[in-house]
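Next up is one chain by itself, shown in structure tokens, the form predicted alone.
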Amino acid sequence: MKTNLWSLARFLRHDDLSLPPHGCLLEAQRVSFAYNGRPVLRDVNLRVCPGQMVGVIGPNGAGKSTLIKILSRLLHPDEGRVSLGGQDLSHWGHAQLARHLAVVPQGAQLPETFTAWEVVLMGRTPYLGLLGSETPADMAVARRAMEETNTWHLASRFIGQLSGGERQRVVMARALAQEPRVLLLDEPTLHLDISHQLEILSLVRRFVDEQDLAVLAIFHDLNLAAQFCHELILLSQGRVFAQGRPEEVITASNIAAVYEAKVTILPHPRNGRPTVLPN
């Protein structure tokens, strides 16, 4: 494991988060949820382990964003249980949860009169005491997060002056500044061009591989999901339709059944991962 600010902080600050016997940090067990009586998620089971990037795919309305909200405790499941470190999410206080789990939401609302630096520093809030202020160590972590996400040059810019892609990268930096053990991403490449898509996803995958970060990410792009994830979960009408390695989940028959689209699946010429081509 590479030693840096994140790995050091993990050992110093996350000693209250232990691995359950199955070795996975985040777990959903038979989770179901409905909006006003309309079922959105039905009997969903999943686990996300350290050093693993799990992608959630599926058509619009499949329940992907609702799943993220339940896993981050913005919503409570009607049935089932979500646990972090073997403890029900209700066990964790707000600041305590934020030290372990960070979320990059879709279309995050940011204060336009704040600078990018001020927004990223918000990621240090869970570590500050009542009326506390950031220490030099906090600022060092925030700066490193901005450097890693290629946003340090935006530090003095107001959020209202940034493009959609720049804002998305600032939100990613804020999440990394929390030094989380678990990262939830709701379409993390939204508003990004292909260059920044690859930059952000490569960064996330590097933290997964080198820092044992546990990541669950929602993807709209099946090819990006196949390239960067260890495991995929395909949702259809709120249920898990398929789950496993990308080559097991992204098949022509699965895509036809869930997306109602005819596609050709070819192995990527460099790594053999499935590549989706429309017929």
Second form
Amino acid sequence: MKTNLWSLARFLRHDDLSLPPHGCLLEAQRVSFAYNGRPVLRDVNLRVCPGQMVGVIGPNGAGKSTLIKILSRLLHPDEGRVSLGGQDLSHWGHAQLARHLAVVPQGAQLPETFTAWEVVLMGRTPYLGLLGSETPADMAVARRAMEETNTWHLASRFIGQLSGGERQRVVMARALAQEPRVLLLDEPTLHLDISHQLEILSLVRRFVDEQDLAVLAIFHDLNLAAQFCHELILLSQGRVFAQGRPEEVITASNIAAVYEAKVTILPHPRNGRPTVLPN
Ligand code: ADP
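For comparison with the form predicted alone, produce the structure of the form predicted in complex with adenosine-5'-diphosphate.
Next comes the full complex, and the chain you just saw is listed first.
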């Protein structure tokens, strides 16, 4: 891990997470969930470890967003358990959880009349003391998050005046301002052009590599998932159909079975990662 201001700040935090013996921060064990009696997730097991980027792929309706909602405690599993730092998610206080786990939901609703700076500063809410006002240290973290996401120049702009890509980067800055150990992303590059897709994913991957961030992200684009993730989880009708390295999961037979699509998989010419081409 590189020593810099971010890792120093984390080192100084007194409530840091302990790592369970398996070394992973976030764990789902045999998680099942149903909406109004209709099963959506069945027996899902996963782990996300520091310095690891895990991608969740699968067709529409496979249960990916529901999984993120369960991992972030927006929904509670009907069966099984989710733990953070070895402790059941239900044991965590709200602010305590938000100091460790940040979520970038799909199509995050942002207050249009707030400035980008005000939105990013919201990421510091879990750290505020009784007086509820940000310290210079909070502001420094928020500014740094904006610089990292290339949004500092937008600080005084109102959210309503930002493009989709700019908003997405502001949401990412707010999540990073939480200084999380675990980051959950629901299709972080939806509606972004290829340049902004690569910018956001490279940024996330840099935090994974340099800050030991543990990331679980939903991907629509299989090629981006294969390029950026250490491990992939392929969901099909709420079950884990395949799990492992991208080349183990993105195979023509898995894609045919789960997406009902005929594709050719070729190794990427620069790094050998699987690349999906339509037949
Ligand atoms: P994905 O993210 O893979 O597209 P979702 O987790 O959004 O899948 O949805 C999984 C299934 O659960 C779908 O059939 C969807 O219609 C259903 N579903 C999602 N949200 C709700 C909800 N709030 N109430 C009832 N059913 C839902």
